[in-house]
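First, one chain by itself: the form predicted alone, in C-alpha cells.
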Amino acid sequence: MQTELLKSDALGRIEIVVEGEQRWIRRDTRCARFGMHWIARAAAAREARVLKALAGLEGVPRLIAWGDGVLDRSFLDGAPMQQARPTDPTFYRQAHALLKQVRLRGVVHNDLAKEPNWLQREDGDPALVDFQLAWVSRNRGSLFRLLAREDLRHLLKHKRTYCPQAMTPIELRVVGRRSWISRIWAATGKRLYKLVARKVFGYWDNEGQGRVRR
C-alpha cells in the first residue's frame, strides 16, 4: 500500500491510497493538531453521515469506512475548478441538476464558495467534494431552503466568472440577491474565517491535483 499526501493541516491528513489497481481517499484525524481531534473528528463524523445519505449519487464520492478517527472516501478523478475553468454552460447545467439531486437527499453542502470543491472530471461532468460543512436534515424547512440557494447562487458566481455569457437574467437576479445569513457572513466573521481557514486549517482542496499544503 502505498500514500500521496494532498494535504496537512491542525485537523490531520488527507491522502490518496493506492492498493494494487485501488485508489481512494483517506481523511486521517488521528494526527491532527493537539486540542484540535474533537473539532477533526467531529468534521469528519458528519462527512461520513453526508455521504452516506448520498450514496448511489453519481458526482459525489462513496464513503467506503469511517472508524477510528479515519474517513475512507472513493477517489473522483478530476480537475478543481479553478484548474479547469470550465466555459462550456453545459457543465453548468450539469452542475445545478447535480445539486438538485443532492438537496432531494436532504443535503446542502454549505462551503461552494470555494472552486476547489468543484470538479470537472475527465469526461466533462462536475462533481462535488469536501462535505465537511455539509449538513442533511429530514426537515427541508425554510432555513434549509435558504442554504439550499445559497449553494446555488455560489454555483452562478462560478457560472457568471468563467461562462458569463451564458448567464440568464434570472440568473444573474439570484447572484446578486444575497440572503440574509450571507450578509451577515459578510459583516461579522467572513474575514477571520478566511484567515483561520487558510492559515490553520487550509482553504482548499486538493484531490484534483491542485496545491499541497504541508
Ligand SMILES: Nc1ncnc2c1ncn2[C@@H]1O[C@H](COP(=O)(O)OP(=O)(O)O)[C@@H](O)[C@H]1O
The other form holds:
Amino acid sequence: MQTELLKSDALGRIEIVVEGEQRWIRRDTRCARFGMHWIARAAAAREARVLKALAGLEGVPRLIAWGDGVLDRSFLDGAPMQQARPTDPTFYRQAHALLKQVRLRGVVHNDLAKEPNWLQREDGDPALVDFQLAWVSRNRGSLFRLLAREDLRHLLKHKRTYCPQAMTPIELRVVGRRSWISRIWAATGKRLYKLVARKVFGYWDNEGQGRVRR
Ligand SMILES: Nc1ncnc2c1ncn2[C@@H]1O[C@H](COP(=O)(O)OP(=O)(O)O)[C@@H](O)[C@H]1O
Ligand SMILES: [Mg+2]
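Got the form predicted alone; any chance of the form predicted in complex with the named molecule too?
All chains and molecules follow, beginning with the one already shown.
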C-alpha cells in the first residue's frame, strides 16, 4: 500500500492511497495536532454520516470505511475548480442538478464558497467533496432551506467568475441577495474564524490557492 499526501493541516492529513489497481482518498485524523483530535474526529464522523445519506449519488465520493479516526472515500478523477476553471455553462447546469439531488437527500454542504471542494471530473461533469461541515436534516425546516440557498448562491458566484456570459438575470439576483446568516458571518464570524485559523491552526485557506467566495 502506497500513500501520496494531498494536504496536511492541524486536523490531519488527506492522502491518496494506492493498492494495486485500487486507489482511494483517506482523511487521517490520527495525526491531527495535539488537542485537535476531538474536533477532527467529530468532523470526520460527520462526513461519514453525510456520505452514508448520499450513498449511490453520482458526483459525490462513496464512503468506503470509517473507524479509528480514519475515513476512506472513493477517488473521483478530475481537478479542483481553481485548476479546471470550468467555462462551459453545461458544467453549472449539472452542478445545479447535483445540488438539487443532494438537497433531496436532506443534505446541505455549507462549505461551497471554497473552490477546492468542487471538482471537474475527467468527463467534464461536476463533483463535490469535503462534507465535514455538511448537515443532514430530517424535517428540512426554514434554516435548512436557507442553507440550501446559500449552497446554490456559492455555485452561482463561481459561475459568475468563470462563465459570466451565461448568467441569467434571476441568477444575478440570487447572487446579490445575501442571506442574513451570511451577512452576520461576514461581519463577525468570519473575522473570528480567520483569527482562530491563523493563530491556532496556522493557516487561513491553504488548499492550493483556491479562492473563497463569500
Ligand atoms: N474523493 C476525492 N477524489 C478526488 N480528490 C479528492 C477527493 N476528496 C478530496 N480530494 C482532494 O483533496 C482536497 C482536500 O480534501 P477535502 O476533503 O476538501 O479536505 P479538507 O477538509 O482538509 O479541505 C480536495 O480539495 C480535493 O482536491
Ligand atoms: Mg476542502
